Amino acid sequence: MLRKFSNSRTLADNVKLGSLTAFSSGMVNVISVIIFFAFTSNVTGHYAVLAEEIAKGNWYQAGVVASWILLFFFGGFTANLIIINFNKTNSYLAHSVPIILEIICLLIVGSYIQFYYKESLVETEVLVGLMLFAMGIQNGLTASISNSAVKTTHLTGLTTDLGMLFSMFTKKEYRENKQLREKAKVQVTIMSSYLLGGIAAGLIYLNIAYNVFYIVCLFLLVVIGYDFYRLRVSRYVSASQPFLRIHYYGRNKKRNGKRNELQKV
């Protein structure tokens, strides 16, 4: 999911990455609405709120919302900055570090809410900003490594793209287009996972309250752990191949020698 970059990625890579990260972002967005009454997986609505606050002359509120938008921006900036600087050195590490940063942000929010949160306005503003930064990191990461094929923190553009794709599928030549079918599969997966993540967050919150943040981090650890496991397996196989080739060559050489002896007899 994380090791491959841009056009080297397969449909399965994007589906797995999209499903797990969209599920986690759906959980984050719903839990932030429940606790803070604010969306944290996208900034579309925040632009509208920013314009409203500026029009009303509420400069403090406008500054807070503007800082939220900037934090989402810097999340994407940070993720891509790490990728473009370290991708050639170690692609897995370059793609894992942004997720580790996201996990740290969510752990800070979850731990603070569980032990220190007094529901003050300043606390809420800071925690929402931290969650927006985490979601910016995730969206920047998935978009960067998938060549913008996977964006998992908001569904506005995705829903528009799906509407356009389904209209194209009314014609046979488009239905037979493999690339369009694969694109639709990735987007339907992201949309379904995001919705299921939101539903799961609501249900989990009713039972374990703020601990839902730790569940989100667990899903993100699965993303990192899956690729780490695959990387170890692929290295083991690569290291074993020379030995297997020598062993196979030796066995064939013995068989050929016996065959030649029988032919002489």
The other form holds:
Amino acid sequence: MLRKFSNSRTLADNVKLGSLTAFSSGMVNVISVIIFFAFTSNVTGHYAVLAEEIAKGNWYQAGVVASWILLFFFGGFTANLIIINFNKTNSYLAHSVPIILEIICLLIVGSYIQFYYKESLVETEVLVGLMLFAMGIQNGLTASISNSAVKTTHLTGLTTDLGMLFSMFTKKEYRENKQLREKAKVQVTIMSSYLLGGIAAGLIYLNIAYNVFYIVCLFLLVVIGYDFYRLRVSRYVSASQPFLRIHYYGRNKKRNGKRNELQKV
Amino acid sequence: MRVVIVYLGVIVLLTSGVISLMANDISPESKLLGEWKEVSWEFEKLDETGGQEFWGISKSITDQLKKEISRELAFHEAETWKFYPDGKISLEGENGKRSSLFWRLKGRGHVLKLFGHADSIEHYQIQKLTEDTMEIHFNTDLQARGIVKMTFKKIMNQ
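Would you mind generating the form predicted together with its partner chain now that we have the form predicted alone?
Below is the entire complex, every chain and molecule, led by the chain shown above.
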């Protein structure tokens, strides 16, 4: 899910990443609306609200909404900054760190609500900002590593793309195009997961309240853990199989010496 | 190095822009504190054809209808709302009837939450909040008309 970058990603990689992250962002969005009365996984509405507040002369609210938009922006900025700087040294780590940051943000929100939240407006504004930052990170990460094929925190572009795709599928030549069919599969998966996440959050909130944040973190841990597990398994297999080991070392330019050594043996 | 300086400059510029916006206004929580007198009840959404009436339904709400609409609501028959900084709200009716509830603001300060009344939690949309005027909207299904607009004026001698 996280190891592969850009065009080397398969349909399965994108579907898995898209479904898990869209499910978690759907949950986050619904929970934030229930608890804080503010959307946190998309910013289109916030732009409209910002314009409205400026027009009304409500400068305080305009400032709050502007800071929320900026935090979403900085989320995307941070995620991509980490990826472009560390992708060459360790792609798995470069792709995991943004998710870890997102988990930390959501854990802070969940724990704060659990232990300290007094429902003051400042608290609400800060916590919503933190959630928007987390969602910016997630959206930045998924879009960056999938070459913009996977965007999981909002559905405006996705719904437009789906509309276009389904109009193209009225023609046989497009229906037979594998790339377009795969794109539609990814988009439909993201859409359904986002919706399911939202419904699940709305239903389980009635029983477990703010603990929903911990469940979202669990989903994100699965995203990180899945690739970690795959990495460990592939390393174990290649290390215990000489031919695979030669192949593994052969891929790593820094270990060319080790490869030659193994070939001699 | 130059790029870092440019980026830091942009971040500082954006942050100071947001801070100066917020510094030039009062927070909705502070605006809300004090005593508010209810001045009017109206239906906000009425398909007007020029006049004040449509299909025989007037835009303004009569006292009888007001009582009907607010029968199950936390602020039933209250005409003066007093917001305290500790999150309490005192509601006073014309007949001297007084009740005490709790208030919180949600979202960006556009949703008023009232609770402490018969285990129910009520949310009202604050459509307008200035130093001296407050407009609260809420939905009602009575007469199937939709949104009710309550207007308040602040009692300034507080």
